[in-house]
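The form predicted on its own is given below as one chain in structure tokens.
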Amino acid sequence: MSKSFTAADMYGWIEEGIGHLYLDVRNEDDFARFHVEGPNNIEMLNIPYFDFLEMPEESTEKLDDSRSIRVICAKEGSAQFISDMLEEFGFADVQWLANGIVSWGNLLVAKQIPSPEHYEVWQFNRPGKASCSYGFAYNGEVMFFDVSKDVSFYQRFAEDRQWRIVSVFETHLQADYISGGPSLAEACGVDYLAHDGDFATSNITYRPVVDGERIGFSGAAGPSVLCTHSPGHTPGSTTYVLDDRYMISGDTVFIVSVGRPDLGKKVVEWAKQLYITLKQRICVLPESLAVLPGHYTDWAREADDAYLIMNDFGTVKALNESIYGLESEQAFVSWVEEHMRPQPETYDRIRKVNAHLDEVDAATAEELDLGKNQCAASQG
């Protein structure tokens, strides 16, 4: 019988160079919207699950016996087949993926941040969803940033480092996946900080952050945080500075381009706001700000040689000199009209989930929460 692998082996053989090949039984159509990519390229085929059925000679056929063959699928039960049925084939080395798909679009990958030794950062990547959350730790006490649906992550990370969690931020209003902010927050009885802009008329219980407000740990003389209200890609999008050394931007400044500002169908309106953002409240900031995105879309471009996404301000904006250069409002405004996307069917029923405003259950958030973002004004 064949052996099966987690997401967390499969992101660490493709970060490590490890050349499986991998194959998805998935139908045409699942495999074009969604499927597995990672720091470094992998050699990837789809051959759907009824091919093999229906023509499991010709399909297999299609496969070098002499290579390591990793197959994936929607739940693991379809993987697991087509695995069994190429050992009978003779092939040596084959495995499927556990939990199927969605266990490598829930993954978080967690690196730490080079910081001073007297605290900790940390960016938890979510390689399926190509987003990244944050955590900030002090004297025993942790800040969360972004957190993504799966709670339990973030607490057993605390818990093994015997951290308290102490509040939970949120840049903005996600659109793209499911908040497990509130929850966790919720499960702490710590607060949840977001902006008025996009919390307002939320039926989430939260504590308002102030443009300019500094907030810290316990202790009076540790690091603190900045609120930095960067309205734009949602009215109420804030940045926040971690002791004057990162820059946690949400889906304000990316590595590679800035964020969308059409979400709210205001794509004119909210561009102008953004573009003013970007002049008076972003570029005012310190270069030497070691910018930490929400999203990524380029893993060559964004990465460092750890493979955290991370790069100093002064050379985002040197990245981004054919956005941060525009010099009027309008030129940013015909800028965004060009590179505009359109925005998945999905997003306006997530920003309802996150605001609580719509509730689903678990396999409808699952299905929802699935793919790659497209947050960004431009690809690039």
Contents of the next structure:
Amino acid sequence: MSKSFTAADMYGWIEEGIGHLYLDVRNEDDFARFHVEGPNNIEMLNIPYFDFLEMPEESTEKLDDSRSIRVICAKEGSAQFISDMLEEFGFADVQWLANGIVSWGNLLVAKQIPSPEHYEVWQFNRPGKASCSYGFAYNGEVMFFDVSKDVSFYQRFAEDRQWRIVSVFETHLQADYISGGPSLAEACGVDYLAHDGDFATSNITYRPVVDGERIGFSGAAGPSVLCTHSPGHTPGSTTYVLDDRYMISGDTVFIVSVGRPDLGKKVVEWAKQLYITLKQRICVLPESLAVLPGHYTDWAREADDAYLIMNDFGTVKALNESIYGLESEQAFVSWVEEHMRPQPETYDRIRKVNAHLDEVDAATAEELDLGKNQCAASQG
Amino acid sequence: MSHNDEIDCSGMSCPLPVVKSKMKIDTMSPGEVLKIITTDPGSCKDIPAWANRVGHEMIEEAEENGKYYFLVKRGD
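Next up, the form predicted together with the partner chain in place of the form predicted on its own?
The next block holds the full complex; its first chain is the one shown before.
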């Protein structure tokens, strides 16, 4: 009987560059919609499990039996079935992904960001979504930003370090994943902080953040969070500057590209807003700030040597000269329009769920939540 | 549309609905129609994908009260 592996094992192998051959046995549509990607090249084959049923010899011949094979499917049943079959065909090292592709989609990888000693900053990378949430901890207290739906992860993370969760921030009303922010804040009895521009019409209890406001930990001393309203991707988008060193930029500034302003179907209006935001509110921030974005598109270009998705703002501006260098509102709007592409049809529904204007059961939430983000205005 | 045989895969999860359907349709003659009943949401895409891949014809797909119904005509 073949053995299983976890999504966390897989992340580790990919990061370390261990050269397994990954075999995804889901149907071709589901594979095309979402599959495993990572910071290093992944050798990946998609052969649906029913091909192995119908044509066992031909399908198996496509695989090198001297390789270690790691099999992926939707839940785990088919991957286990195919792994057992490959073992019978004489493959020596075959394992299957426990709990299926969803466990990869939900995996969060915690990495500490270099910081001054008296506080900690953490990036929680969700490789299956290509999105990042953050933790900011000082003196036994922790603030979280843009948390994803698995709130128990953040609770455990804080408990393990004996930190008290003191506030939960949202950079904007997310369209591409289901936010865990409101439930985490409620479970901890703390404020859920977000901007009226996105949340005024929601059914969520939140504490509005105000442009220019500084929010600290419970003592008077210690670092603080500066709230900078940065509309464009959404009307309420807010950039949080931690200790004048880090910019939690949500979907406004990415390491490569900027957040697309066409998701609200008011492309020109929101694109103009984003242009003003970038020129007047973002580009005036120090170039030494470390950009900590809500998403990335391409690991290879956007991660640093420690696989952190971050870079200093000066470098980010240089990397995106073709965007930041646009010298008129009209040129910027044209650039946005040229790069527009359809948004996934699930985004409207996710926005409503995140505003508590629509309720879905756990299975539907899981289905809506799966898959890589499409939040950047341009693709590379 | 009428069918020649039927297989109920209610309660089974992936890959069993496709495994059982394959075994059943293999016993039938080309042109005969198999009705497949499933409850696994994953089968909505997998049954048609399997049928198309193998050269069977997907004649009908329906969903009712949490069950999925498929009519698949065996290829040559």
